[in-house]
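Listed next as C-alpha cells is one chain, alone, in the form predicted alone.
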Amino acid sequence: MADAAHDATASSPGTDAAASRSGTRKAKPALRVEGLVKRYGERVAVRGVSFEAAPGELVALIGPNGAGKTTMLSILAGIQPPDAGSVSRQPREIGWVPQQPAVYSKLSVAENLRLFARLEKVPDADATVAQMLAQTGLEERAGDEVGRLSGGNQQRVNIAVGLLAAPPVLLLDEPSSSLDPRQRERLWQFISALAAGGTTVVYSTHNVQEAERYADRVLVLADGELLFSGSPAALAAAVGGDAAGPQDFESAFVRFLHEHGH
C-alpha cells in the first residue's frame, strides 16, 4: 500500500489553522512512530503502522469501527506495549486524554488538577494548577464541582489534566463525541490554540468533518492497517474528488474505504 499511504503536503481549503502552521512541516518531528504492531491472540489490531508528526501539527485518525484507532493511541500513550515497532517519545512526554472524562466528579476543578499534578509529580503543583486554569479558561470555575459542569467544560478539565506535565504531544480519543455543536466549536477553538502554541495533537474521530476542518494531516486506518497519510485535500484527490466542503470530503472518505475493500 506504499502508493496509498503516501505523505502528501497539500493543504486543506478552509483550514486556516493548518495554513498558519505550514512552516512546521520542515521541523524535526515531534513524534515518530515506526512499524507498530499489536496482536490479541490471532487477531492483529495494528499492522505495522508508521508515521511522523511535526511540532504544532494536528493529526486526525479516522476509520471505521474496529479500525485500531483507540488501540494505537493507547500504545502511543504507554498504556499497553506494542508487540513490535517503536515510538520516539516516552509516555511521560505524551499527554493522554481518554474519551470519557477521567476526573472525579465530586471534586472541584482545582482539586482535580491539584490531585493529578501531584500524581504527575509536577515540581510546583500550585503554580501549574493556576497556569492550567488560565490556559483552559476555567479560572471562574475553579471551585465548582466537575460533575456540575457542562460537557464541554468537563472535557476542558479532562484535557487540562493531560496537559499538566506540559507534554509536547497530546493524544485525544474522540474528544468531542458527547458534545453539542456549540460546545464542540469551543473545544476545537481551544485545541487549535494548543496546536498554534506548538503542541502536537493526535486525535481520533468518527466525525470526518472534524478531520476535514481541523486536521493538517489525516491518517486513515482500516483493520489496523494505515491506508493513507496526507492532507484532507489529498485524500479527496486520491479518489478523484476535492475537499470543497464537508460532504465532499465525507464522500471521498467513504469512496476511499470502498476502493480499498472496507
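Note that the rigid core is defined as the largest set of C-alphas that superpose within 1.5 Å between two forms. Positions refer to the first chain, counted from 1. This is a predicted model, so every value here is computed, not measured. What changes on going to the form predicted together with its partner chain:
- Superposed on the core, the two forms barely differ at S88: its CA moves less than 2 Å between the two forms.
- For E140, the Cα coordinates differ by 2 angstroms or more between the two forms after the core has been superposed.
- With the core superposed, Q183 shows a C-alpha displacement below 2 Å between the two forms.
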Contents of the next structure:
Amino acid sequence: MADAAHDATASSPGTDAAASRSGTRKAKPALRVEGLVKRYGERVAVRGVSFEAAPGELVALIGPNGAGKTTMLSILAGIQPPDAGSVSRQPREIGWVPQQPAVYSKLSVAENLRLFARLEKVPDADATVAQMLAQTGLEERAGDEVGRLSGGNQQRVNIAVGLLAAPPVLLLDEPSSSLDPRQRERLWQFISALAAGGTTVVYSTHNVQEAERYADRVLVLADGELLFSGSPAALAAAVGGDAAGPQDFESAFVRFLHEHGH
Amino acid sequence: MRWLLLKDLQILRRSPLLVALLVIYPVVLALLIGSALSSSPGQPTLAIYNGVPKQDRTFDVAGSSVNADEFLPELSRAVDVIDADSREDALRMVRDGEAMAAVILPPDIADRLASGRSQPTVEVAYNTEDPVKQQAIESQLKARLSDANRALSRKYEETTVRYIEMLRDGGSISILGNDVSILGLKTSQRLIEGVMATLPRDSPSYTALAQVDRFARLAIQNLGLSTEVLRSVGEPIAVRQTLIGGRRTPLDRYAIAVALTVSLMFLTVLLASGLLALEREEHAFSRLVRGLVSRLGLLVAKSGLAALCGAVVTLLLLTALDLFWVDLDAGRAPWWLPALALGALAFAALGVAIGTLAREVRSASLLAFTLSLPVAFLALVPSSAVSGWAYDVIRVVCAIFPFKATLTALDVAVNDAPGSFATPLLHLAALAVGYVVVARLALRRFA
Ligand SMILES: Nc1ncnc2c1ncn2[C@@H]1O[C@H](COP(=O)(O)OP(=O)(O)OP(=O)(O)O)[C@@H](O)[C@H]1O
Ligand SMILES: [Mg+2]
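Structure of the form predicted together with its partner chain, please, following the form predicted alone?
Starting with the chain above, the whole complex follows.
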C-alpha cells in the first residue's frame, strides 16, 4: 500500500499544479517522506506512509478521527521518532503549528515571539518579531497577554511562532478547527499567500470542503494507511462523483472511505 | 536555556497569587508542624490525696527532717496536679476521667517512715482510656517514687553514717531534748593507751587493757570502712545514661530542622513539578524538544530553578527564625548552605520526576502533595512506634525519598547534631542524579 501511495504521488496532478505555479517543472521536492511507521505498543498509528511535496505546494491531510494525522505530522515535525522510515528534512527546517496554541498564556504576544525567536537562534530576533507581528496583523495586540486573546488571535500567535525561522516547510494540525468562518477565510488567505511565496504547507483538517478549496493535493489517511494521494478533483473522480458542489465532494469522500472498508 | 529560565521567572512574577501560596503555604505548614512537635502534648492530670495531716507533713526520719510535699513540685512540672479531699474523691476523679491517675498517701506514712521499721505503702490508680497519656504519667510517677525512695534511703543512710561516725569519733546527740555527750571509740582508745603506759608490762590489768585496745583499734578501722559500704548500699547501682540512635538534639531544635525540611520539600517539589507540567499544559513542550532544548536540558533547567527558589526561601526562613524566634548558632551558617543546596536539588529532581507524570500544573501539584506528605510523616516515625519489619520498610522508603536525608543534614548543619554531615549530603546527591535519570526516562514516553 505504501508503494501504491508513493506511485500516486509521482503522477499526482497536484504536484504538477504547484510546480507549474512556482514556475519549475520537475522541481526537487521540498519534502520527501518514505515508509513512515509508528507503533504504540500493539496499535499501529502510521503504516508505511510515503509521499513527496513540491516547493510551494499546499497539501491537505484528511481522514477520520484516529487515522494518524496528528501522529504523522508530529513525526515530520521531529517531536517523536518514527519506528521506521525517513523524512528528508531536519526538524529545524520545518515550521510546526500544533492544534492547540503552544505558547505561554502568561506572556505577551511579543514576549512569546521574542522567546521562541531566541530559542530558534534567529539572527536578528527583534526585527523578526516585528516582521511577524506585521505579517500576522498582531501589531496592535503585541503587548497583550496571550491568555487574554480570542481563540482566533491565539491561533495567529501560534502560527507566527511556527514561521519565526522562515522554514521552507510548514506543518499545521487542524489550524482552522477553532475559528469562525471569517477568521477561517483570513487564515486560508494567509496560508495561500505563504504557499505562493514558495513555502510548502502540509495541514490536516476535518473540513473536506476546505481541503477541496485550499489544497493542491489531498492525502487520505485511514487507520494509519495512506489510501489516496492526488488532486481534490482526482479524489472525486476516483469515487465516481461529478464534483458539482461542496456537498457532493464530502459525500464522495465518505463513499470513498466506505469503499475502502472504513 | 537562559531565555527559558528568564521566561519561567517572568511567568512566576506574573502569578503573584500562585507564588504567594507556594511560599506561604509550606512555610505556615512547616511552622505549624514545628510548633506542634516542640510543644509537649497536653499534660496529663494527676489527683493527689495526701492523708497526712498538715502539721505532720514535716517529720523526722532517723533524726533528720523530711517534708512529704517536697517531691510534689518535681511532679507538677510534668503533670497537672489537683488536690483531692479524700481517698474516695481521688479515685472518683480517675473513674470520671478528670484525672489520668491518683496518688494516695496513707495517713500513717509519716509514722511509718519516722519509725523506719515498717514499710509504708503509697496507693496509685490509673485511668487506662488514653494509653499514651497513661504511659506518660505512669513513667513520671515511677520516676518520682523512685526519686523519693532514693532520697529517703539516702536520709536513712546519712543518719546511720552519722551515728557510726559518732560512735567512732565521739560528739553530742540530742535525746528527748537533752544533749548527751558521747565519748567515742577513738578517745576511749587513747584513754586506754594512756592508762596502759602507766602500768608495768607484766601486770594482769595491762594484758586485759591491751585486749580492749586491740579491739578499739580494729573497730575504728572497720567502722570507717562500714560508712563507705553504707553509702554504696544507699545507691547500689549508679546509672550512666547513653542515648543511642534516633533523635539526638533537643525536641525544639529538632522541630526547627523538621520545619525547614518540610517547607523546603513542599516549595521545591511543587515548583519543579509545576514548572515542568506547565510546559505540557501550554503545549509548548513539543515545540521545545524539537531541537530548541534537549529533554535533559529542560529537566536540568526546571529542577535548577526550583532548587534555587526553594533553597533561597528556606534560607530566608532560617534567618528569620534565627532573628525572631530561637537563637541559632550563627557559627554553623557555613554548614547551612550545602545542606539546603543538596536537599533542594534532590527535592527538585523528585519534583521534575513527578512532573513527567502530569499533563497539567494542577494534577502535578496534587501528585506532588499526595506523594510528599506521607513520606515526610513516615520519616518522622520513631523506630519504637512500629514493629521491626515495618520499620525496615519505612527505612527503605525513607532512603528512596530525600526527606530523611535532608532532615539529617539540616539537623547537623543547624543544630550541630552529632553524626556524619557527608553521608546525608552524598545520599542527597545520589538521589538528585537518580531522579533526574528517572525523569529523563519518563520523558521519552511523552510528547
Ligand atoms: N501517545 C500515544 N500513545 C498511544 N497511542 C497513541 C498516542 N498518540 C496517538 N495514539 C493513537 O494513534 C492513533 C492515531 O492518533 P492521531 O492522534 O494521530 O489521530 P488523528 O488522525 O490525529 O485523529 P483526530 O482526527 O481525532 O485528531 C489513535 O488510535 C491514537 O489512539
Ligand atoms: Mg489529530
